[in-house]
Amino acid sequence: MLTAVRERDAYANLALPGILRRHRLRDRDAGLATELGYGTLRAQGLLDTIIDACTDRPLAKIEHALLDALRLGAYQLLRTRVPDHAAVTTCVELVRSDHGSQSAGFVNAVLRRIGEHTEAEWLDRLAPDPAEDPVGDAALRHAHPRWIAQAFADALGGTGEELTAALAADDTRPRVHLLARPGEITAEELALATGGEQAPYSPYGVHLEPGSGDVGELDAVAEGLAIVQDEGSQLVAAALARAELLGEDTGRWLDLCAGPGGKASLLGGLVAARGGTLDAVESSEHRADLVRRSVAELPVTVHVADGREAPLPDGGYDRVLVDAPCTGLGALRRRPEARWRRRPEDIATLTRLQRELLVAALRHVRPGGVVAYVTCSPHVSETVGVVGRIIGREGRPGPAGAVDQLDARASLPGEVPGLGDGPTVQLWPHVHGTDAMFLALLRRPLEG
């Protein structure tokens, strides 16, 4: 998996199931392979810092395959209960078989140096002084790039214990969340069928313990009764269906950024129960095909188009979802390689796209209708920054004209804690056990 991620820019969560099946790994073996692969990718920056301290050779000069082996061995030494001799021997012999004795000797020497100290001891030696650089210290200790840790601090409003808790939660293997598809199965039935437990907040959610094996082999998933979907995604999508409209809900809903189809599946089930329809827009033909599979037999029409210029009626929809393309910083615990791929310079391009999509959504929604703006990121530039630019200031409307902002907290279940002062909602792994989803609800005022 490390090779697939490095050489083909593969996504670990998509590559892993095939790897497990190809090598016929199940149960405990599959759980260990998942932990080693995900864990090594998640901790890459921390591991590289420690590896760099144990060799005179610059990391950029180490062959990629050897560096993969060093990272894997270092992760086992520092963050698992695999015996040290087993971790070292396995990695050394793997290198010896593919790259010869000289490379094996190099890997052996570096791993033995790493094994001389625990992770905590290495961090005490290598981390910045927390009094002088609390963000840098927390970033290294919890394996995040510094700029991402700073983005979390900005969203949380501080660099204290809550930042540490947020980064720690992001550095922990998450539970698997399932969506019980409305109209197909209830959350209670799904929990009984899978051995999981009902989600604390989403009425459609079920949680499974990490290491539960290939979720695709569960009968409920294989039969299309359930899909993998984070509880936070369920909450923000369902919030659109709960939001208060002005005027009648005519049952015309729109998902403007629908790929790969998870939220379209949930909204399609909800609108079907109300006798309505959903239009789903996706710019990529491949992802549009994934949407079609997700919404099969639901009253959903899939359109392949750029959401900014979709050939759909202006003012024609009661409810519009903009699940905008974003940095994905809110789902780093589920996409372990993503934190090391993203760059701060990605933000400017994404926020421009997000604003343009939100303006398009407000064009398509009818007066009195509601738009849900959603990102899987807590970065303030992608969240309140985008919303603020669209709303504008008093007496100076934004590019979409007059817009009313609703209190999004009112559209979430009442038992969800820690929602702050509103009107937007920012979920967090360390508070809610969900991905760090952001939600804003905007309504076009009635004309006249």
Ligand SMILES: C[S@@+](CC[C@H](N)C(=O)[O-])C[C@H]1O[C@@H](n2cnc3c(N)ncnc32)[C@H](O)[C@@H]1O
The other form holds:
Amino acid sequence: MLTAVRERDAYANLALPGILRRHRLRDRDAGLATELGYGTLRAQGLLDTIIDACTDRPLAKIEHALLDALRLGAYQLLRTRVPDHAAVTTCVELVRSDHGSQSAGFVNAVLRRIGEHTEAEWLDRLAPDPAEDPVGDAALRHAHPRWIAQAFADALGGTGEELTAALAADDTRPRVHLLARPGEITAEELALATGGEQAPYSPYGVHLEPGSGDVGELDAVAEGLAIVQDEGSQLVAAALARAELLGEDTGRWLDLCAGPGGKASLLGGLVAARGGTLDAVESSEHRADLVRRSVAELPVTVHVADGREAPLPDGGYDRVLVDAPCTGLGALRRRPEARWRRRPEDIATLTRLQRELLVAALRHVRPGGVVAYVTCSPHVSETVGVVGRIIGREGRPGPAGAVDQLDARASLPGEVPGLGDGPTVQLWPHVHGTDAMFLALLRRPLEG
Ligand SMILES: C[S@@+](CC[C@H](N)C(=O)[O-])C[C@H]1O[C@@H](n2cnc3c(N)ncnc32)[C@H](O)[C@@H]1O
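Since the one above is the form predicted on its own, can you give the form predicted together with this ligand too?
Next comes the full complex, and the chain you just saw is listed first.
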């Protein structure tokens, strides 16, 4: 898995099932392989800092396959209960069989040096002084790139205990969340059927314990009654469906960035119950196919188009979702390798696209209708930064004309705590147990 991620830019969660099948790993063996692969990828930057302290060779000069073995060994020594001698021996033998005795000797020496201290002891030696660099210290301790820890600090408004809690929660394997598809099954029935627990906030959510096996094998999922969907995604989609319109809801809804179709599936179920329809736009042909599969039998029409210029009516919709392409910094716990792959340089291109999609959404919504702007990132440039540029400031309208910002907290179902002063909503893993989803609700004023 480490090789596939490094060489082919593979997504670990997509590569894993094939690897487990090829090596005929099931049950506890599959669980251990998953934990070692995901854990090593998640902790990569921290492991590299410690490896670097244990060798004179610069990391960039270490052969890739040896570095993979060192990371895997270091992860087992520092973060698992695998006995030290077993961790070292398996990695060394792996290297010996593929790369010879000299490389095996090198890996053996570095791993033995790493095993001389615990993770906490290494961190005390290597982390920056928290009084001088609190973000750098928290970033290393919780295995995040510094720029992402800084982005969390900016969104949280501080570098104290809350930053530590946010990074720690983001470094923990999350529970699987299921969506009980409206009209198909209730959350109560789904919890009973799966042995899970009803979600605390979403009326459609069920939580499963981490490591509860292959979710696809659950009857309710195999039969299409439920899908895997983070509770935060459920909440922001439900908020759009509940937001207060001016005038009647005529049941014309639009999802402008629909692939792979999670929120379209929830919105499609909700609009169907009201006798309405959903148009779902997705620019990628392959992802549009995934949307079609997720909304089969719902009153949803899928369009392959660029959401900035989709051939759909201006002023034609009561409710529009822009679940914008983003850095995904709010969902890092579900994608072990993602934090080391994303680059801060991605942000400028993404925020331009996000602004253009939001302007298009405000064109498609009717006067009195509501647009939900959503990201699975808490980065302030992608959240309040985008919204601020579009709605204008100090009484001057922005590029989309007059827009009223609603208090998005009021449209969430249930009593969701820890939402600050509004009007936007920022969810967090350490507060809500959800991905760090962002939501702003914007309403077009009635004309004249
Ligand atoms: C954050 S994902 C949406 C997730 C989706 N709403 C769900 O719940 O499953 C953003 C999607 O927007 C698509 N996308 C990117 N650029 C786009 C554009 N210009 N117009 C429409 N869709 C776009 C991406 O391919 C991706 O599928």
